[in-house]
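We begin with a single chain expressed as C-alpha cells, specifically the form predicted alone.
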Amino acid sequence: MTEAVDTERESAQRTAILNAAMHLFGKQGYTGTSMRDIANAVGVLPGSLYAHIQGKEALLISIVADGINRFLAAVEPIADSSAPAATRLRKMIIAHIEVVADNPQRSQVVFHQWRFLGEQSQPQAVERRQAYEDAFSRVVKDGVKNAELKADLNQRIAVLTLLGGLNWSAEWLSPDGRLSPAQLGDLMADSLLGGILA
C-alpha cells in the first residue's frame, strides 16, 4: 500500500516538474530557464529536482518527444486514409490545430525549443519531425497526381508553407477564444489550401 502511494506521489511530482518546465520553456525559452526557476515554480529546493529527473535536457527531451508523438498520432491516420487528398489535408490541418489548442505552451516548446537538444537527442527529434512533414508531403503528392491540387505546384514549398502557418499558431492561438479549435482549423484550411487547390 505504502509503495503504491509512494509511486503515485513520485509520478505526481514528476508531472508537476514537467508541467512547470513546459510552461517556463514556452514562456522564456529553454536557455532562459534555470533549474532554480523550475524548482521555484514547483515549490521545492533546486537540488530536490534531481531526485525526480536527470536534468534540464531530460525535461526538454520528454516534452519534445511527447509533443511530436501527439501530432503524429493525430495526423498520420488521416494521411494514410483513402479519402481525397484535399479532404485529408483539411482534416490534418484541423487535427494539428486541435493538438496545439490542447496545450499551446507544449507546442511552442516542440516547434521552437527542440533545437537546444544535445547532439545525442537531436537526431531522433529531427527524424520524428521529418515523419510529420512526410505525412503532409505524401498527401500533397497524391493531390497533384489526382489533379485535386495544381499540376505545377512546387510540392516542397507548399508543404513547408502549410507547416509554417500551422506551427506558428501556437504563438497566437487561445484555447479560450471565441472559435473552437475545429472551427479555427477549418478557417485556416480555407486560407492555406486556397492557393494550392486545382
Contents of the next structure:
Protein chains: 2
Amino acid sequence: MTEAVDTERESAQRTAILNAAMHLFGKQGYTGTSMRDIANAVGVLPGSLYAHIQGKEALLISIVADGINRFLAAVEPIADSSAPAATRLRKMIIAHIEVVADNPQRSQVVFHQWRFLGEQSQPQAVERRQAYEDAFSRVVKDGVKNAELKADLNQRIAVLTLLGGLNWSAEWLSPDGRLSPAQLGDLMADSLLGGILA
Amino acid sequence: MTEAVDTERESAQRTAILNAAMHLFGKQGYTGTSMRDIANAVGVLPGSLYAHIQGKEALLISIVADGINRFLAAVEPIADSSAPAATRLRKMIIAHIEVVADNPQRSQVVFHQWRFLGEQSQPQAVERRQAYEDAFSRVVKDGVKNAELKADLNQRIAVLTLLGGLNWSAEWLSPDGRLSPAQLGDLMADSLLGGILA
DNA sequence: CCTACCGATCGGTAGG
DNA sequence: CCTACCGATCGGTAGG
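Let me have the form predicted together with a further copy of the same chain next, following on from the form predicted alone.
So here's everything in the complex, that chain up top.
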C-alpha cells in the first residue's frame, strides 16, 4: 500500500510539473521559462523538481511528443476511413480544432517550441509532424483523383495553407468562447473547403 | 567630411546589428538569443554593441515596429483602393506573401516575438497588428455587402483563418524556391478565395 | 522535498 | 571598439 501511494503521489507531482511546464512553455517559450518559474508554479523549491524529472529538456520532449500524438490520434483514423474526401477533410478540420481548443498552450508548444529539442529528439518530432501533414496530403490527393476537389489545385500549397489556417487558431482561440470548438471547426471548414467567394 | 563618414559608419554598424538580431531572434527567439550571440554574428565583442544601441529590448522594438510597418505599407493601400473586394483580397494576399518572402525571419519576429516587448511598447505593436487585421476585415465586409463574397460567412472566423494561412507561410516559405512569392500568393489566393472543392 | 551550493552565462557598464 | 568587470540568474547537484 505505501509503495502504491508513493508511486501515485510521485506520478501526480510529475503530472503537475508537466502541466506547469506546458503552460509556461506555451506562454513564455522554452528559453523564456526557467526551472525556477516551473518550481514556483508547482509550489516547490527549484532543486526539488529533479526528484521527479530528468531535466528541462526532458520536459519539452514529453510535452511535444504527447502533443503530436494527440493530433495524430484524432485525425489519422479519419484520414484513413472510407468516407468521401470532402467529408473526411471537414471531420479532420473539426478534430484538429478540438485538439487545439482542448489546450491552446500545449498546441503552441507543439507548433513552436520543437525547435529547441536537442539533436536526438528533434528528428523524431519533425517526422511525426510530417506524418500529420501527410495525412492531409493523402486525403487531398484522393479528392483530386475522384474529382471531389479541384483538378488544377497545387496540392502542396493547398495543404500548407489549410494547415496554417488551422494551426494559427492557437493564437486566437479561447477555450471558453461562445462557439464550441466543433462549431468553430465547422465554420473554418466552410471557408477552407468552399472558399469565401459567392 | 569626417563627421559624415563617422555617422555613416555608425549607421551601417547599427544596421548590421539590427540585421543580426533579426535573424537570430527569428531563428532562436528573443529569449533564446544572447547579446553575445549578436556580437559574434557582427564580429565584435559583446560590450561594444552598446556604443550603437540602447539595449536588447530596443533591438526588438525596432525590428517589430519596422516589420509591422512593411506589412501595413504593402497591404493598406490595396485595401483602401476602389477595385472589387475579390480583386483587392487577391492583391492583398500576394502583397502579404511578398513581404513574408522578402525576409521570413523578420516575419517570424513580427508574428511571435512581440510577446516579449515590455509594457510600454507592446500595446502599440498589438494596435498596429490589429489595424492590419482590420484592413482585411473591411474588405471582407465590403465583399459581403455587395454580394461578391458569401452572405452566410462568419466574417471574423474567415478573416482569422485566412490570415493564419498567410502568416504560417513564414514557417515553410523559402525565399529561393522555384515559385516566385507572387506566384505563391496567387496560388494561396486560389485556395483561400475559391476554396478547394470542385 | 529542503538546504546549500556549483560553475556558467546573462544583460549591461566604467574607463580608456 | 576593447579590457575588465558587475550583480543577477541560469540549469543542475550533493547530502540529508
